[in-house]
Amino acid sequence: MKFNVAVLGAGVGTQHADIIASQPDSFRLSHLCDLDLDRAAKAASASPDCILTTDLDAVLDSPDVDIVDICLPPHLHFDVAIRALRSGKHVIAEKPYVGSLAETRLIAEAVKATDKQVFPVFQYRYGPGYRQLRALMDSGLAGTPYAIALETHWQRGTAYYAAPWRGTWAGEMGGTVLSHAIHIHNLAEHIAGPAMEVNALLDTTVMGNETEDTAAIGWRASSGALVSSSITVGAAGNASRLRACFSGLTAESSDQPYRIAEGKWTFTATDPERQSEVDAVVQATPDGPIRFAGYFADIAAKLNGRPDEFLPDLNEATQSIALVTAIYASDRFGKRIKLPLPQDHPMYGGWKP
């Protein structure tokens, strides 16, 4: 079955639109909705029959739309997702897919009531390096995860924050924890399991915005692994990195920002005599589609009843929002936060001050 997709927002939505156009057997870009029609036209340039519009209501009401792809500023995600589900559409939701644990519960209820699906966007897991790590984990060669170190060291300045919603609690709903590191944090949880207790220090040392631009975070995963995450927008240049130490090997990613799973990863066996086994698994693992191409291919597979590779689900999206909540709670209250958070937690309904 082929699905008509309406992309809302021509920022990161441009990348979504390009991938949709590149998978014509599975998708058709039916609408591109943005307040700037010139920007919308550029985003939809690979789909000449796409309807360009500024009218969100018309998109949500259109019977020709099967999937609403939300690439809007974060504070709009929840309301639009609920409206799309109630209009009988499936939903793709860019990060952060909602703004609180309470909203994740309401989304889950709407999914159940409408029998439609919500696909949170976590594209970092689609790439040859990460596929190789998953193959090593599935083979048993990786063993038990002990420690994972994450770096999100990017360079941002006044041009990036010129958009009035960025760097604000009202518009972006958070800072680098939410907008820069959420994908690599999800990758760590995909490897070691969801966070169970969190310590975090956040600051605004680089830009002086309302929201944090620098962070030092640590958490214990359900597998027992300890994860550390260093985040800043004050670096010289942009680099993301993941280094994971298992009982059987150590894995180190590339340092490509946005495309961490694509570059060459290294896998070093703890026992040198088993390095050839590790190398054999790596060499036998197919590259597969990368980033959004892999993600959208998995959505098509899921909706058509075929096996997907490792499509993120609502449970993972909720875990991601739980980790974000715990990070902000730990910094604000100055203490370690244990997960899962109860519904009477003071930040269950959101982390904005």
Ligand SMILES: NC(=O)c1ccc[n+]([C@@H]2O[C@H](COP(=O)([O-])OP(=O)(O)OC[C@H]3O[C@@H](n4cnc5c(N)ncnc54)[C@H](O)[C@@H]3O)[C@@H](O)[C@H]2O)c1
Given for the second form:
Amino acid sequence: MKFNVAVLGAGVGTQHADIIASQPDSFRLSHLCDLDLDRAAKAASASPDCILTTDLDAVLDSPDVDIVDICLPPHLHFDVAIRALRSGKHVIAEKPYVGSLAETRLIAEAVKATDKQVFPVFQYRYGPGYRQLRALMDSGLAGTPYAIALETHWQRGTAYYAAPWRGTWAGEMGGTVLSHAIHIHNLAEHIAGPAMEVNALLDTTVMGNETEDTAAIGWRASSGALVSSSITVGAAGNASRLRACFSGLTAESSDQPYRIAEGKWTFTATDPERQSEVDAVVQATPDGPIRFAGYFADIAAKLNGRPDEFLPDLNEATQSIALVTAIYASDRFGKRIKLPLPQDHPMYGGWKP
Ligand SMILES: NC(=O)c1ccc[n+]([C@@H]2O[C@H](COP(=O)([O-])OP(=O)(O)OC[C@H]3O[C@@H](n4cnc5c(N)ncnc54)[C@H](O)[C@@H]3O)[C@@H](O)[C@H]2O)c1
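Swap state to the form predicted in complex with the ligand from the form predicted alone:
First the chain shown before, then all remaining chains and molecules of the complex.
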């Protein structure tokens, strides 16, 4: 079956629209909605019959739309997702998919009531490096994860923060924890299981915005692995990196920001005599579509009842929001935070100060 997709927002929505156009057996870009019609037209340039509009309500009401793809600023995600579900659409939701644990519960209830699906965007896993690590984990060669170190050392300046919603609690709903490191944090949780207890220090030293731009975070994953994450937008250049020490091997990702799973990863056996077994698994791991192409291919598989590769589900999205909440809570209250958070936790309804 082929699905009509309406993309809302023409920033990263441009990349979504290009991928939709490149998978014509599965998707058709029916609408591109943005307050800036010129931007919408550029974003939809690969789909000449796409309707360009500024009217979000008309898109949500249109019977021709099967999937609403939300690429709007974060403060709009929850309301638009709920309205889209109630209009009988599936939803693709850019990160952060909602702004609180309470909202994750309301989305789950709406999914149940409408029998529609919500697909949270986590595209870092779609690339050869991650596929090789997953194959090594599935083969048993990786073994127990002990420690994972994450770096999100990016450079962002005043031009980036000129968009009025960025760097604010009302618009972005968070800073670099919510916007930049959320993908690599999701990848670490995908590898080692959800965070169970969290310690965090956040700061605003680089930009002086309302929301954090630098962080040092540590957490214990459900597998027992200890994860540390260093984040700043004040680096020279842009690098993201994941280094995971398992009992059987140490994996190190490429340092390509946004594309961490794509560059060359290295896998070093703890016991040098087993390096050839590790290398054999890496060499035998098949390629697949990368980044958003892999993610959208997985959505098409899921909606058509075929097995997906590793499509992120709502549980993962909720874990991601739980980790974000715990990070803000740890910094704000100066405490180690245990997960899951109870519904009467002061930040269950959101982390905005
Ligand atoms: N997955 C990723 O790698 C990735 C990368 C970048 C951004 N994002 C996420 O995507 C979202 C958008 O970020 P961006 O960088 O594209 O922002 P952006 O500001 O470049 O684009 C957002 C667009 O939404 C439009 N818009 C705002 N309100 C609207 C409304 N009511 N109706 C119609 N259009 C409206 C704006 O005109 C703007 O063109 C954010 O949540 C961000 O975190 C994800």
